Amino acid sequence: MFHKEKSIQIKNSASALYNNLSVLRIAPRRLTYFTVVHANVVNMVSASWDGLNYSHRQLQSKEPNVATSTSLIMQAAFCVLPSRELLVVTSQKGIQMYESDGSIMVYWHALDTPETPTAQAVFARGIAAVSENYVCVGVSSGAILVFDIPSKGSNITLSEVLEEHKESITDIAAECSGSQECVANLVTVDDGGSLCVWKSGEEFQLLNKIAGLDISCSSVKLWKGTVVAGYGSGQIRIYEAVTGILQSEINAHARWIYSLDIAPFSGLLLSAAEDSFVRVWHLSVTPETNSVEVAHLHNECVTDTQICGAKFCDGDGYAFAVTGYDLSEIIRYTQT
């Protein structure tokens, strides 16, 4: 069903991170941006469609004062809104938001750090653009915070935070379908498992609170109501959004799954793990019932690799791509 193709050198390997790909596709200019995280630095590479230009862009860490930063980065993730699109990127310091590009910073905000070390670790974890204008960002106390995005310039704001979780947040994710019928279209998850269900607003509003089984969940999605949730265990779990009530339960992987991913369009599912497996699934959901039922449709094995991003890199999810712990390279798969 897929094929490898011709993988893509960064100039780093990828960190051990949750979810360290991410993936912009710039159709006008037939490009395709890829991020993926080294310690303290984002590798961010441009590919041309054709396969012939490859530009590279290296992202330091930043901290207002400081001249080079050691502070460790724990994601970057672009933020697709309808005015504009952000690269965000959270690290122990704070958060920095950035023109899609890469090219300018438009957006820094300090995270509290305590002035005695303590030995709760600080850190932002888990991305997402959600609804008209707002990108959550979750950090390691549990809150999440909202920003409200202005469609140009840099006046961002934090507008709201929100306190629910009591674990770090390892993951965000936004409704992916483009449904405007969704009641809820925001899912944050936890170290210890927890999910909680919003609907944005100018008050987010908590729908559900699904509890953790005390297995961290590392990597979550939303389709069509639907929240698909990946766990340290190597089991998915699929839950109805709105009601909470689980849908179905796949074992999928021997280990700790780090990177979900859902082409909307198609409900292809992607799951990688440090079990050196890439699999993908198909959903589809039945709208009398709202039952959603899974098969299991391709695997790649990336030998002797602890698989930690996976993403598609369109919305049919016609070709996806992979990154490991250590490797200096993100290898592609396209449908045969």
Contents of the next structure:
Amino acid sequence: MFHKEKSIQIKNSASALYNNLSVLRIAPRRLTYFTVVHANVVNMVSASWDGLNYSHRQLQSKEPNVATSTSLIMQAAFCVLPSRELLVVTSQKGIQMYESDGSIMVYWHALDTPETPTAQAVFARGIAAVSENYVCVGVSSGAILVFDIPSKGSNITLSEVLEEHKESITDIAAECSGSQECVANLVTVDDGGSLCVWKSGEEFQLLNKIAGLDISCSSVKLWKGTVVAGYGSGQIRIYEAVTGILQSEINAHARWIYSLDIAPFSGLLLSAAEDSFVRVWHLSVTPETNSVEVAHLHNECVTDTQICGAKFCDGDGYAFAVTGYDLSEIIRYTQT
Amino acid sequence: MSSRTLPLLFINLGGEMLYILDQRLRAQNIPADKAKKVMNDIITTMFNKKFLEELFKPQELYSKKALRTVFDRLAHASIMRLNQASMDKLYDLMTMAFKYQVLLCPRPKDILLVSFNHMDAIKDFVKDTPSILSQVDETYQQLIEMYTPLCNGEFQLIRQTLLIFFQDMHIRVSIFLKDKVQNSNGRFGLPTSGPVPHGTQVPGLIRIFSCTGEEKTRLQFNNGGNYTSAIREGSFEIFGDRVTKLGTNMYSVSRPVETHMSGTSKSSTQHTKVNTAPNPLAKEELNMLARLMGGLEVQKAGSSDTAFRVNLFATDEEEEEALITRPDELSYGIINIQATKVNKNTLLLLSCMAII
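Right, the form predicted on its own is done, so what does the form predicted in complex with the partner chain look like?
Following is the full complex, with the preceding chain placed first.
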């Protein structure tokens, strides 16, 4: 179903972090951007579709002042809003937002880091673009920071702080950015496996909270009103967002799941874990009957590699890319 | 990242160091009383109360240089001497062994079981010396207190922090190559067979539920591996069967400890480029800790007839050769303590401890 293509070499190896690959397709320029985090650096590659041109850029985590220790980056992700695209980088010290090509930093938000380290680590993790003009970022305390993004320029402001989670945020996902109306358009998950479903707006509204079973949820996606969540136990669970009803449970992987992705036009689902496997599934959702169908389509084993990032390169799921701990390449697969 | 990583890093690396030194002391036929003295001295220093108190405080991991210097001091806490090449090799073996154990832990929480395996072995080394034994017992308590309440997500953060520390290290270890757990390119083999971790189901089942919660459909899929059900969980108490073999002593007199320097993968060079400016915070902590360890009541290597040298290589010539041919990118660059700046806070701390 899929075959391996030529890999893209990156300047550093990928670190073992959840959701450690972000992809942005720039159709008008026939380019795709990839970002992979290595310790305190974001490696950016811009790849032309004809496979002939690759350009690299590295972004460092921002240090508030010289005397403090290096800030490790937890995640880097592209945020696509109707008016603009940003690259958001979250670290132990705060949140950096860049223009999508990484050329200019347009915003910096510092986290409240204590003078001397506390037992509870401080960092930001979990990034998603929501609706027309918001970017949501999670924090280790469980808070969700909601940033209001103007259509251009750097006048970004912190609009709201959502305090519902008690454990560190692991991932955030949104759908229906644009004109489409959705009841629920944001889901946030944490280290205890709790899921919160929200509706965005001037004031974000909590629609549902699904209690965790003390199993960390490391990756989540929202599609057609359905939450797809990947857990440390290797299970994928599918819930109806608004009601919280469990629709499907898949014993998907033998180790901790690190990344999930959905190709919105085809319903293909990608899951990747520490067990070296990337699996492709087909998901179909019938909202009228509240039913879901899941079929397993394909396995890829990346030998001797703990996978930390896997993303589709396009909305149909024609191609996907994978990163692994200690690997200095982005492995690509396309449909046969 | 996690501020609770350092104690686990230190105890596990220390444990590996003791396994290797124990093997070398026996392989070199060092008299039993001298060998025992070395092991006891090192363990006493490792488990010094004040030192462990500092270690268990929430803090970021030390830089590689800083940690290496701490282990240099630890290895020389007794009458045993190691040349630069042997110390380099010892540290390579320690770090690759623990990297292997961290990578292969089925669940992040199992790192604690690995730590207990090391602790159990250390306890066995000093079982005849009650004073040191009680220090070790106390450390078990501290580990249990600090780590057993953590959720698995927090353990994963600790694991991720350790993996960043070990990133791009692919030194080939003879014993790993022979056992086929490491490939010739220095990477560890990750099997897609065997028991799944405790709390995980064997992959292969898709269940679909109706809105009333009843199971509507069951589908099977091929998981591409050869997995079996989880086995019993190891014990997180002071005593007990840890179940996992990770962290137990893999050396014996007949299995020599070797590393291969040639053909080390390119990624180690890439890694050193990323190291940004020296970490001033780590240097301050290093100052304090190194002085803490240096200020302890340990037999100094003054008397030349008790001091002896241990070689991690088969011959003196090999040891010399190893020092000359060691690739630059793998040098640890020990921090010269005298040359580092000591800031106001460190000065205050050191004067309180009456060390300066």
